[in-house]
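Quick heads-up: it's one chain on its own, the form predicted alone, in structure tokens.
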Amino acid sequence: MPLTGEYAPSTSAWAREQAELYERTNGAEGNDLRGRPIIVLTTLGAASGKLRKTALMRVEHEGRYVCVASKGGAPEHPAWHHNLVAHPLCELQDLADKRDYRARELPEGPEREVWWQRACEVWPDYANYQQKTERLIPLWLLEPVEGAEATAGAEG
């Protein structure tokens, strides 16, 4: 895995406990939110460089995932969004499967529209969150990376 460093737990107790339970049990426990499946995203902190773990809704299609930076419709982006801007190489755990991914933010257009629809099918509240905020909620497409690319990305 390319991400190494000191783990900095979330300051939110419920978020920290869910991500840690999920990881500790390989997704056997803490694997849903209101009956919908989740994944755990590990990023490098944009400012701190420390490992950050975030439980997010599972939006997957053909081995790729989208992470929705909704923050419940808040006016600002979640911290993990800024982490991916600074360090697009990340790790995603889906149950016991943990892999390296490269994230890219989806610009407005057809690809984003398809993924937005998929996300709203998984978690219909996303549509409400978008109505609550003036910002366009970012979508981050995560595509798997292998071998040399993962190693090179961790060093750069």
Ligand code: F42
Given for the second form:
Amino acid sequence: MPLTGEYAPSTSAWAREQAELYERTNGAEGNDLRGRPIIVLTTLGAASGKLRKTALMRVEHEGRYVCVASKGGAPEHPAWHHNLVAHPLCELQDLADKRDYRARELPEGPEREVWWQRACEVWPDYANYQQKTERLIPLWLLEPVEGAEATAGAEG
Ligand code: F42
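What's the form predicted together with this ligand like, now that we've got the form predicted alone?
After this comes the whole thing, all chains and molecules, with the earlier chain placed first.
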């Protein structure tokens, strides 16, 4: 069941513009960062209860995705991390395909290590971001919600 609610734009202009362009063009535009693919994650605000849309690097393997709460190596987690803690049901748009997912934070261990390698293959800077901060950068594994159909794109 797709998330419902009022959309509250990000206060980060570059990220807001990219997420909105991506969604408006069904992933045809704004779909990369320096040539690497991105996705748009929709979460439910932990405090506002509003819909938040966040452009993130696309880290995917066999229909599951990982969202890396790096925020460029900032000392604090991004707000969307707190949204997933409060509301693990989210939506992820990958080009024209938008689906419902349940997110779970990966604890330290072999599963997290595999996904961290996959993430760093997509975006090597993640390793630099982790060097920059004391916090362990959260990895959120998104697994498709059983029975949830993809929402057709704008033309669909
Ligand atoms: N950020 C990453 O962390 N990882 C990535 O892989 C990544 C890739 C990427 C690619 C393209 C691009 O354009 C941006 C990219 N970003 C990436 C940046 C990403 O889009 C976000 O801007 C960044 O992660 C920061 O996320 P944020 O959720 O902290 O957003 C800030 C800027 C923001 O919008 N803050 C709002 C505000 O008003 O200050 C609040 C947002 C929010 O969700 N608030 C919650 C609510 O209730 O509505 C409360 C949350 C809480 O703390 O309780």
